[in-house]
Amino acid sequence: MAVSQPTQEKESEDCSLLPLVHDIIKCMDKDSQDVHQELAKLKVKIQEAREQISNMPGVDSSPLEQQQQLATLREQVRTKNQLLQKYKSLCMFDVPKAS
C-alpha cells in the first residue's frame, strides 16, 4: 500500500488542465497543425482525471450516507480525545523534565 501512494501524489499534484489549454490557444493563434496533437493531449488528461475521480474512495456513497460516516467518526474522535484527558488527569505519566 505504501507503494502506490507515492505514484498516488505524483499523479494528483499534475491534475491542472490550464497548461493544455494554454498550448492549445497558442496553436490556434498560431493557426498550427499541432491544434489536434493538443486536444488529443487535453482529452487524454480529462479521462485520467475522470479515472481517478471513480477510483476515489466514498464516491459511490450517497450524501446521507457520507455524512452518517462523517458524524460516526467525529464521534469516535471526540470520544477518544475524552479518553486522553481523562489519561492524562491521571497523573500516571509523567514526563521526566530534561536537565
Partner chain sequence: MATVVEKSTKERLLSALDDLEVLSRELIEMLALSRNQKLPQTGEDTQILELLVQRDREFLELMETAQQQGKVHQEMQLLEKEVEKKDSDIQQLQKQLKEAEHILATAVYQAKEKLKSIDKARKGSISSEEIIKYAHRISASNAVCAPLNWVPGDPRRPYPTDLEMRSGMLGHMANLPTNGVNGHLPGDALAAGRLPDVLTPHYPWQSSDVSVGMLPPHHGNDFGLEPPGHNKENEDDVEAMSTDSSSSSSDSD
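What would the structure be for the form predicted in complex with the partner chain, given that what you showed me was the form predicted alone?
We keep it simple here and write out only the one chain, dropping partners and molecules.
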C-alpha cells in the first residue's frame, strides 16, 4: 500500500496538463523561442490523453453502473454455484418406499 500510493500519485501527475501550461507561461515570460515547442508538447499531450481514454477498459459506464453490474455478476456466480451444488447433491438412487 505504501508503495502503490506514490505510484498512483505519480501516474495521476503524469496526466496533469498544468506543468506544461506552466512551462509555456514561463517561456512567454522569458520571451523564449521554446514556447512553440512547448505548445506542440501540450497538443501532443492532449492528443495522447484522448487516445489513452479511448483505450481504457471499463470506463464505458459510470462507477455506480459498474458496481451494479459487478453485483449482478457476483449474484449470478452465487446462484449458479448453488444450482450446481443442488444438482451434485441429488440422491440419484433414493428409491421411494413402496406404500
